[in-house]
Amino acid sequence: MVKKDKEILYRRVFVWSWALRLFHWSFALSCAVLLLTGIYIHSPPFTTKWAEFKPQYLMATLRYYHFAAAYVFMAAVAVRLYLLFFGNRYERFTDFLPINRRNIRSLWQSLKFYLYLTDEHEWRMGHTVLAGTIYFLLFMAAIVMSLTGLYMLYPDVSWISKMGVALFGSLQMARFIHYILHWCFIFFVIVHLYIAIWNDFKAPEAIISGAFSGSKFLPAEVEED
């Protein structure tokens, strides 16, 4: 719990493996490229026919960046899928999904904290259950984004076409789902950045630096769960 008007001693705890941090930054950087190029690909704000003697091929270039970033994105998703089952105890899905009584209580506590209904912050070694649940839903959305993207990029490849038809039906439906989820990712990025910064003021766990170092800071009296 967050205590006020009292000096608190903190200890440093290693939580996130190098594999998880590699996933995080690969996923974040590829998302940034995908979101920005995706906006242009969907609705180009200006033409590139500035001079016939010097074609710019801006759309083709941005599509190339989009596809290259997509492969990085899918590789990051594959790494996280592995860690959901074989990562350290704080990286496996059993630690942060509301699948038992303890985690359900934790989810409710986090909701109250972020809604300003309480000043009591639950100290956890890994993700809070609220954060973990949102990340898991984003991970599921990332899989759908990858599948719809492959379907649109390789509609003539037999197994991809069969997969796409079975899951999404037409290419137009896959494109629509891809577009809607694109805005969901934009919303998540904005909220994620806000919460990460806000949390460093409300609960000094050093989450932002932890994304680089793999460590968090917790009060010395908090025992490992």
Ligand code: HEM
Contents of the next structure:
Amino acid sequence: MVKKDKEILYRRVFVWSWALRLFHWSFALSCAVLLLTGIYIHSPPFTTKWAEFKPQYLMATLRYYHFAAAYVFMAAVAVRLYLLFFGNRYERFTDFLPINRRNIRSLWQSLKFYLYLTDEHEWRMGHTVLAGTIYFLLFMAAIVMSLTGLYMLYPDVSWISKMGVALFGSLQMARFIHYILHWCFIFFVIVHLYIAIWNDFKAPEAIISGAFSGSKFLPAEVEED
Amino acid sequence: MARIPPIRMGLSRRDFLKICTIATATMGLPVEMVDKVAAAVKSSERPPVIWLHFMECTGCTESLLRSSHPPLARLILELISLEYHETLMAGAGEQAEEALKEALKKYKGRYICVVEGAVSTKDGGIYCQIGGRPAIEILRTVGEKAGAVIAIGTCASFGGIQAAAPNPTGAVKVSQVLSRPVINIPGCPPNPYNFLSTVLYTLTFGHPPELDDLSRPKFAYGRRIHDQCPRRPHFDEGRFVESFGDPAHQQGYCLYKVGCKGPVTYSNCPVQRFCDVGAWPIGSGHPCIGCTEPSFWDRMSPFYEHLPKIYIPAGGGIRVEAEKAGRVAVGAAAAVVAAHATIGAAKKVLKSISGKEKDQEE
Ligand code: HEM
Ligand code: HEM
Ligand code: SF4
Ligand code: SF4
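Alt. form predicted together with this ligand, vs. the form predicted alone above:
Complete assembly follows, chain above in first position.
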């Protein structure tokens, strides 16, 4: 932890490209819309039966929002998949998956930090490996969401139903997987928002504003290994 | 219109044309084609058919025989030359087996093999035997030499109830036994017109109809129930039946919330309908149970719920429903977040107290 009484210098480092920030916010907003409308579609809690005299199209409208958001979501996922390979150094999968010694060390370090076993903050320019691994799993879930969603959205387009039968067997299984995975997104949002805020308290990197501006703040003397 | 003899095949001309018209419409062909279909029926040599019954309830045959307005079964039975069909044939025992052997020899490579029911594979397939021979063996001999193989009903197409978990007899669908293309006409039971139209299509055009990825004719199984359902406006409006017999049910609202599988089931039931009187489940207030889809006993049930319950066996024989597990996991995440924040805050407070004490000591 950084002592309050001691003055230290920070330098501003630029980590998140505009493409990544565009991804993040279109992904976050579309996820919010998809979750709210998806939960309605799964089990509509209110109906318009009091208004039979006047068309409301409640389900049709919410499904329309679900699909509109789904296109934003899929575009965002496509951008992120591109960046995994061709983004800047911090955006590539090599920076944040536990695939080398440096990254595995980081994974331990963050686990200890989150369990309050150490106060030693890890200074990293990009994601910590713990966060990065979770993000990566979420991208995979997002791909499955998109494929099952497309199958349900275009059940009689021939190449899509071919893909659907090959991957999921039947529409019902696709619907089931789509539903089960939506819990992962709810889970992620709760934990993600908490951890973003918690880190903002614990370390002076200003990661939240970084999600808008693309820059973080690291102590001037810290060099990334 | 081409002249068609007034009475043919024990059917009135009116009924004959009626059936041809319905079948043509089922195939999605224009009314001008009725003549062609009728002509094909008239002129074609009656194709020999060997109809095999394996593990099943014979509901498929029953539903075909029971149609009487117009008497569709009669057309089918006159249209084809039925060489072997255990439910219908006069002979039994040795005699029947003889007939089968004869037919196999006489029509080798030309007959249509229709299969009703699933096939047992466990322990050499001994759980379903006819004349002392396991079904799987009979299917192999009859199926491989056929001109075409049609699986009628969900049992033959996808395994049906026999193949439902825990599947004690190792029941499988027909296409899993044969190494050749099989046309599936699923449904429990399937609409007889879907079967008839498939046969008529083949007779008229000389090749089988276009099939989907599960080998079902596209004219009958190309669209979901949900996209052709008369209750769909209620779905789009968000007006749902909450439980059977409630006012919403009496109003004829959408059955989505009582487990309707229309959104995930491909079939022409809303258009083709059943029982000569235009009845069908959703029309009568019962949700679709998805009987034309693979593994429907396992994955479409509970029939009155939206999604299947898949049990996750947890240690010590506890079973957790996947759906509930999701809710628990999210609840746990919220609880852990709250606990984590509390510990963090408490630690901070403790530290600041001990920090102050240290300052005082110094
Ligand atoms: C107001 C709400 C949100 C804030 C303040 C926020 C903040 C952040 C921050 C600070 C990071 C970078 C963390 C790091 O360096 O590891 C990040 C990354 C990320 N966030 Fe959010 N987030 C928000 C909402 C969401 C939502 C709703 C989702 C989606 C469900 C989401 C998905 C992601 C993903 C996938 C990443 C990884 C970025 C990448 O490398 O691709 N965020 N977020
Ligand atoms: C984070 C992403 C997403 C979440 C959380 C989400 C959530 C949901 C939920 C909970 C349902 C109800 C499932 C049920 O019980 O029947 C649903 C249905 C559906 N979703 Fe998504 N979804 C997401 C992404 C997508 C995408 C990318 C598409 C794609 C094109 C899509 C298309 C659909 C379709 C077509 C339905 C069925 C609607 C219906 O039955 O009328 N979803 N979604
Ligand atoms: S598909 Fe249904 S009706 Fe046909 S034999 Fe099997 S159980 Fe009976
Ligand atoms: S009753 Fe079933 S098939 Fe018809 S609109 Fe409702 S959910 Fe769809």
